[in-house]
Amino acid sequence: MKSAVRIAITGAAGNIGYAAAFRVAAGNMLGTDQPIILQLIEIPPALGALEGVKMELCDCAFPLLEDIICTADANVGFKDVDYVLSIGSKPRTKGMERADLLSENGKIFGPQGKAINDNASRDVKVLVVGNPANTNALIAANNAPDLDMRQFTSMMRLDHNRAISQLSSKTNTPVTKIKQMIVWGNHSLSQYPDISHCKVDGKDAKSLVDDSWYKEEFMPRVQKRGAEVINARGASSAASAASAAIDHMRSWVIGTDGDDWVSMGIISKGDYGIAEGLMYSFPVRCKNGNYEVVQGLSIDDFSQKMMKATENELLEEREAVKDLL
C-alpha cells in the first residue's frame, strides 16, 4: 500500500463537507489504493457536530481511512496536508449586496491561505469550492506567498458537469459520450456554458440542438441551476457540489481522459485574452498532477461577448477585494 496522504476539508460539518467526506474516505476522490488521513476543519460552534462527523466516519471503517483529525485551528488542520477542499464559506444574507459578501469572505479566506502557506505541504493542491468561489481562491492564493499561485483553484465543475447532464438529456445520449465540454469565466450567473467545440457521441453538439435552445434555455438553465435545486428542496446543492469537487481533485491528480478536457478557475496567464491574476475557468486537460490550458481553440463573436462579461465581473470583483490581495 502507499503511504497516507492527508486531506483537509473545512466547513466538514456542512452540508457539502458532510457529503464530500465519505467519498473521499471511500476512495473515490485519489483511487482504492490510496490510504487517507481526514483532517476535518469547522468553526467552534460545530466541533459538537463535526465530532458526530467524525463518529459516522469510523463507524463505516473504511479500510483506506487511517486517522481522523478534528479541530477549529486552522494551523493543526492544514499541517502537512496534500490536498485541500475548501468549503466552508460565509453565505450570502437577505440585503448582502455581493462587494459585502466578498469582503466578509475575504476576511475568511485570507487568513485560510496564509494558514495553508505556513503550515501545508509544499505541494499542497488547494480547490475552493465556497462562494464566491473564484475571488476566495484568488484572496486565498494571494496570501500564500511561498506557494505558487497555480497550486489553488476554483470549481467550476458542477457548472461543467450540470451543462454535461442538460446536453445529454437533450439529446438522449449518455453522459459518457459527450465530450470538450467548456465552461468559461466565473461560477455565477455570468458564467458560460459553451458548447461550441463539444461532440456528441463524435458529432458537433451545435449540429444537433436549435440555437434558440442553446441560448435561451440551456444556457440559463446552467447559469441558474443552483436556485433551481434550492426552489426544489429547500436548500442549496450538496451531494452535486461535492461530487463535482472530487471529480475536479480526481481529475487534476490523476489525469483526465483521452482527449477530453474539464473546466478549472485557475488564475489567468492571459489566455484567450483573459486579464492576466484573475481566477477564470478554462479548458484543461491534466497530467501528472498538472493541468495547462486547451490551446487553439477558435473563439467566435458571441463566444468573445460572453467570455469578455464574466471577466468583466471578476475585474469588479477583484477590484472590490484589492485591499486583502
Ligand code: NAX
Second form
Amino acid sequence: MKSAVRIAITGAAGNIGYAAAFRVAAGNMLGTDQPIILQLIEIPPALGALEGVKMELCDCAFPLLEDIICTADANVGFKDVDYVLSIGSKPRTKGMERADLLSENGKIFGPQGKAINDNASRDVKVLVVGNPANTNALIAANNAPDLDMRQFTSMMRLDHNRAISQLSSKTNTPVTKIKQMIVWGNHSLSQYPDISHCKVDGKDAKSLVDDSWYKEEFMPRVQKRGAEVINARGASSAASAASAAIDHMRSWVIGTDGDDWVSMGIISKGDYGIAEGLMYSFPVRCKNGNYEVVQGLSIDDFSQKMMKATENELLEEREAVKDLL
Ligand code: NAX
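We have the form predicted on its own; now please give the form predicted together with this ligand.
What follows is the whole complex; the chain from before opens it.
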C-alpha cells in the first residue's frame, strides 16, 4: 500500500467543499490505491458545520481515509499538504462591484498563498476554484515566492465539461467520443468555448453543427450555464463543480488520454500571444504530474478576437489587484 498523501480543502463546509470531500475520500481523485489524510479548512464561524462534515466522513468508513484534520488556521491546514483544493472564498453580495469582489478575495488568497508557501510540500499542486478563480490563483501564486508559479492553477474544467456535454447532446454522441475541446481565458462570461479543433467520433465538430448554433446557442449556453443552474436549482452549481475539481486534479496527476487535452487556468508564458503572467486557460496535455500547453493550433480571426477579449478582462482584473501581487 502507498503511504498517505495530504489533501487540503478550503471552504470544506460549503456547498462545493461538501460535495468534493466525499468523492476525494472515496478515491475518485487519485485512485482507489491511494490512502488520504484530509485537512479541511474553514473560517471560525463555520467550524461547527465542519465538525458535522467530519462526522459524516467518519460515518462513511472510507477505507482510504486515514485521518481528518479540521482547522481555521491556514498554517495548520496547509502543513505538509501535497494537494490543495482552494474552494472557500467570499461571495459577491448585493451592490458589490467587481473590483470590490477582487480586492475582498485578494485578502483571502494573498495570505493563503503565503501559508501554502510556508507550510506545504515543495511539490504541492494547487487548484483554485473560489471566484474570481483565475485572479485569485494569480494572487496566491504571487504570494508564494518559494514555489513555482506553475504549481498554482485555476479551474476551467467545469466550463470544459459543460462544453463537451452540450456538444455531446447536440450531436447525439457519447461524451467519451468528444475530444480536444478548448475553453480559453477567464472563468467568466468572457470565456471562449472553442470547438475549432474538436473531434466528434473522429470527425471535425465544425462540420457537424451550424455556425449559427455554435455562436448563438452553444457559446452563450456554456458561458451562462452557471446562471441557468442557479435559476433551476435555486442554488449554484455544487456537485458538478466538485466533480470538475476532481477531474482537473486527476488529469494533472495521472495524465491526459493519448492525443486528447483538457482546459486549465495556468500562468501564461506568452503562448498564442497571451500576455505573460496572466492566469489564463489554455489547452494542456498532462503527463507524469506535469502539464504542457498544446502547441501549433491554428487560430482564425474569430478565435483571435474571442481570445483577446477574455485576455483583456484578465488584464483588467490583474490591474485591479496589482497591489496584492
Ligand atoms: P459556499 O458559500 O457554499 O461555500 C464557501 C465556503 O467557503 C463557506 O463554507 C465559507 O465559510 C468558506 N470560506 C470563506 N472564506 C474562507 C476562507 N478564507 N478560508 C476557508 N474557507 C472560507 O460556496 P460554494 O457554492 O461552495 O462555492 C465556492 C466558490 O466556488 C465560490 O467562490 C464560487 O463562486 C466558486 N465557483 C467556481 C467555479 C469555477 O468553475 N471556478 C464554479 C462553481 C462556483 O461558482
